[in-house]
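The form predicted on its own is given below as one chain in structure tokens.
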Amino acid sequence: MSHNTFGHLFRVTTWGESHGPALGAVVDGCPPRIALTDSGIQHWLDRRKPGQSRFTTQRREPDQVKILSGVVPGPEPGSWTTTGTPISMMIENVDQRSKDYSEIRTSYRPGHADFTYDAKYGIRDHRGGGRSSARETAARVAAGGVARAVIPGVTIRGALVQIGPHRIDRSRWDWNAVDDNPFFSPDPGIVPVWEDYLDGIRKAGSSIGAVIEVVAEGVPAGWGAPVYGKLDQDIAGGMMSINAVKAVEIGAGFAAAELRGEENADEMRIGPDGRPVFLSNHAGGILGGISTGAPVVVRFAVKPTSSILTPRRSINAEGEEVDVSTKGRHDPCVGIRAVPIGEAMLACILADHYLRHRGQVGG
């Protein structure tokens, strides 16, 4: 009933709080004899860690992951082989500033989970939001590093496609550009627009939302299950579990409502290798809850950061009306660092469905 675990065969449990001594993840169900490396998992955490540009929180966390169990040393230093037992990973918190939250110890930030946590549990960790903080997602990214090693032949990449009203130009999409700018943008032309826009948002003491797109290529046809074990069902649930996510769409998503049947249906032909080829991908690589072999495409929208300097009307735990403004170090757009988080969640869900598929039909 604690709901800190997701997955069926590839199961991930995260633990820890934003301002506690550490946080981490336990991955259970990882097959034995999978090769891992410290640097391989650390790479994904380095992409997510804070303080890498003026457009993210200036909290300085190295996010150095430590693998505590479930592996034996490999042939090279920093290499490991999984044993099939639970893999526990820990990430220490080293740059907490809990005093920044002293003024909101009993006040509820509008748009934040302060009120709902108090309503459910009768207690909350005001220091950075505790479990409701996006800091929890560092543990998911570590688990995603393990998941990537489990899935054979699958490439997972994410990109930021919209900040506020400003969208990328999809005709300029270049995956190679994603790691060459602070926004994970596949469109280099939008970068100066986003820089100017976010500088204004930040100086105004406000925040803004964003849209992230994650694509998995190499997923074969057949993963998933009909009705209650749908691949897109689990992807949607996984993405919605990310902090601040308020909407998810697969493939054409909401735009499918504007298409005619002949436009939306992905027509098929036989490719040079004798396998089916889809002439479009409005379905996002999933039909009837089962992968088609086309790229799996998911987008999710992230709301503006709730911790902002702009004063807003609220109440406190004593039932008094108050004005709330939040001091401290916060992302003006949490969507930026959500890119590696979305990748990690998709990796974990695909690893789970790969193992479920293998367990039911073999292969």
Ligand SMILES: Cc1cc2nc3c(=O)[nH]c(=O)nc-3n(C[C@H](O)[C@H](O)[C@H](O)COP(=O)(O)O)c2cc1C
Contents of the next structure:
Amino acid sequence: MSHNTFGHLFRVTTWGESHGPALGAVVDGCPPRIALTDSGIQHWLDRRKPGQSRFTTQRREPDQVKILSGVVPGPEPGSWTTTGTPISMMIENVDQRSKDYSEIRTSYRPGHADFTYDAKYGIRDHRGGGRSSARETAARVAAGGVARAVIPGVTIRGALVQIGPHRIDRSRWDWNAVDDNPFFSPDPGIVPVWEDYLDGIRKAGSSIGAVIEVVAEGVPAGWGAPVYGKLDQDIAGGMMSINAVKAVEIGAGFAAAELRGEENADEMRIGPDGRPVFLSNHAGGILGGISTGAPVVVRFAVKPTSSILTPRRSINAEGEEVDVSTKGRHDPCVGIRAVPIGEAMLACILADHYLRHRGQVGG
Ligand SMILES: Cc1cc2nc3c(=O)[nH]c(=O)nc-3n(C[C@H](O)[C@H](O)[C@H](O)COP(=O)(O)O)c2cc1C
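Mind giving me the form predicted together with this ligand, seeing as the form predicted on its own was just shown?
What follows is the whole complex; the chain from before opens it.
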């Protein structure tokens, strides 16, 4: 009933709040004898952590992950081997500033989850948004690090493809560029445009939405399941569970509505190695809920950060009408840090489907 867990065989539970002492993830169902390293998991957390440029929140969290269980020491210092028992990982919160949030103790930030948490539970942790804060996503990113080790043949990469009205030029897509700019942009040409645009947004105390694309290569044909366990269904649910996500599309997504059948059909041929190849990938690597062997392509849109300096009309828990503006430190565009989070969700869902596929058909 409490819905802090996802996955069937690769089962992730996250716990913790924005301003509590720590948060973390428990991964249950990870196969035994898988090699993990502290630095391997930390690498993914470092990509998500705040304060790495002027375009993300200035909250200073080192996001140092500690593996507490489910492993025995491996051959090198900082290396581990999974035992098949629950892997618990903890990340301490060290830079909370709860006083920034005292003004919204009873007032509801428009666009945030303050009102709905109160409506549901009759109580909420107002400090930094409590459980509704995207601090929680650090735990998913740690779980994603374990998931990647379960499916080492799969390469999962994400990129930011749109901020506000400014889209990348897809003809300039270069995966090598993604980690060389503060936006995870695959198009170096858009970076100065985004810098100017976001500087304006940030200085105005405002915020803006974005679109993220995540691609998994190396997924063989056959993962996923029909009808109620579709791979695309689980991916969509996983991405939609990320804070601020308002839309998810697979492959051509909404653009498929404008295509004719002959344009949308991904024609097939036999490749040089005798295996099937698709001449296009409008399906985003999934047909009938089952992977085709083509790259799995998912995009999701995040809304603008709701905590902004500009006062917005709202109400408070006492039933009064108030104006709310949020102090504290915020991402002017949460889409930037959503890139590694989207990658982690795709990793967890693919690891789960790999184990489910192996469970049903072997191999
Ligand atoms: C990486 C990341 C950072 C976020 N940081 C903030 C923030 O600083 N302030 C804020 O109002 N919302 C932030 N959000 C979004 C809220 O967590 C989210 O809007 C809120 O929980 C309500 O949930 P919903 O938008 O999914 O409906 C962030 C989201 C992500 C993905």
